[in-house]
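The chain that follows stands alone, in the form predicted on its own, written as structure tokens.
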Amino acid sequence: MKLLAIDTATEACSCALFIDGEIQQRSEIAPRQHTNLILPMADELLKAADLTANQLDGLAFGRGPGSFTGLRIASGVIQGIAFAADIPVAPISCLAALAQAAYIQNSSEKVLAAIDARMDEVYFGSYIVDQQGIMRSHDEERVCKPESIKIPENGQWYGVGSGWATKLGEKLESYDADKYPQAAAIIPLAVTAFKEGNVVSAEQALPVYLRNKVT
């Protein structure tokens, strides 16, 4: 399997492509700079792969929650490529890369993911790894205030994502604010997702803000 992803979604700009097992991956932290960055970083990891896109069998991108900007960017890039394509999109969640990576980077199985929401408030979900080593929603993703939040009391949670630099941060000893979502991260949901059959076609291949539900 060949798949190219992307993740505009915070100050991080990031792209990575897996080829049969093994991920490559660009990555930058560069706010507002995504524009200029994320197509030549996908441009760059095709060329040294020698593929072009027609030659991937998907692509996956950071559909959110995140910056409202970053988002437009991310799945603008996405629709077009996978138009010009013909191949399908998996769109994947900001959270729930970061709590893959933090499974990835501590096997932490229990993971809140938090970004920095502005306005006073995070983007948070909760995930605990299944078998295969996916994270998997524990509970439905949302945006709200820090303070609003409840510790799950089920076992050892670990907190990740720019969130825990708010008020999130008192409420739990072990975690680390200093991640962002990386396109790495998306490749194993992406590629678990394609397995299950959870792709989409580029038009739908759309932004989830979350902050729309809130009225």
Given for the second form:
Amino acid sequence: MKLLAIDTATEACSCALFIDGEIQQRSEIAPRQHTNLILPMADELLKAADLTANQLDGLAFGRGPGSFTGLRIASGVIQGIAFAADIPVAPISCLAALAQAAYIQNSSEKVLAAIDARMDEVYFGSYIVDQQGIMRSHDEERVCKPESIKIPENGQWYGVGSGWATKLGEKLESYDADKYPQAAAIIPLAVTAFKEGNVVSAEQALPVYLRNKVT
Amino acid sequence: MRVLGIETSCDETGVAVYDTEQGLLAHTLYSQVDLHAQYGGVVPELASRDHVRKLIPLIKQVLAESETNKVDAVAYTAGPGLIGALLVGVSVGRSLAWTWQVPAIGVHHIEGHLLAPMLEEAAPNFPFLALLVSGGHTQLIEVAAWGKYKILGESLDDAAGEAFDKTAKLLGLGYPGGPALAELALRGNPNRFDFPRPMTQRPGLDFSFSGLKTHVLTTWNKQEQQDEQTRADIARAFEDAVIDTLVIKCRRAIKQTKLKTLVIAGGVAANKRLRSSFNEKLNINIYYPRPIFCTDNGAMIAYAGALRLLNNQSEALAFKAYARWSMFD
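Having seen the form predicted on its own, I'd like the form predicted in complex with its partner chain now, please.
Following is the full complex, with the preceding chain placed first.
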């Protein structure tokens, strides 16, 4: 299976190529540079693997939550490739991607992922790993005040993401606020989504903003 | 050569296919006007969110209608406009081109408007004088050839279309009220009020329309009878003043440049009384786009993109949208 995944939801910009179990990734922390970086990254990865976009089996992207503009860049780019190559898309939660990375890197099995949503709010979701090593959503993702979040009592939770640099950080001992969603962590979630049939066509590859009150 | 054109710079999602041999093959437009009406103006974040939902289905539609299996380039409006809205068309357009392995072409929105009359069977030839009148711009431009544009004058404050919309709002005509105001003016008495023709007493080709709406407001407030006829009479006086000002400035620009052809484009160019006034008062060949191509549309972007393609212009993989972008050196 050949999958291309991108994420431009936060300050980080990343692209990962999955070919039959192997993952290659390009990633940079580059605020406001996503439009300059994302397609060159994808092009470079495919060229190194001697592939074109038309030979991919599917696509995945960080569908949010995150910066509205960043989400639309990812969604727009993926819609274009998916439509032109006529391949399906797995939209993946950026919070789940953060949790998945925490599992891959430190074997954290219970993760509270949070992204700074500005305006004194965070995007928040909790994840528990399943027997296949895939992070599953434990409750609904939401945007809320850090103060309103209750740390679950069932076991050892680990926090990850920029949301923990807000007041939320007062609520948990162990967290890493310096992590951003990455395309490489989207890959295992996307592979699972493809296996389970949770894929959509180009026009349904849409952002999930969570914050829907914008006027 | 066949070019797909994408326009998402403001509140309309436009897509078209233009073929350099066969002409315009298909075009479609989705207007978000109802979405923004309740806010009395375009809400940029809502505009962006809507473009990302509508664009691919519209692309699918025009490709099917034009029986296009393969395009030779993808053109998209790269600016100027609302940055978030532009980015949707740019991201989708650039990645379509990358996947299809064809050139991507970033088009200047104003260039699209200026060239829109060339989509018609009776198309103007270069060089020409262009009056661009829309909700965002009022500019007089000397078009020597493709890519050779020189600005001669522009509005120092409100654009003509903006003045129409703001005046309509003052008269309680809702949003966007420009077309409703023009409709109302048809029933107005042209001799009841006489509004000033701003900046016509001074030399030069610049415009200023913001004073006119203040004039409308003070005139309206002074009326004892604020009835429907008064509203129509004021609308008429306002519209006459705007059109007359545009005519005076164009006449001056024609004299200055000695150009023999005038192109009038942009949303306000759809105004019927503007067209009849210009045709009556200026003894020169005047070209207008058909009314649906006066407002934002994908056809003009596909066409302008085709010209850029023929002139070997294309974009790198790093893509960009420009909120501001000068077309002039």
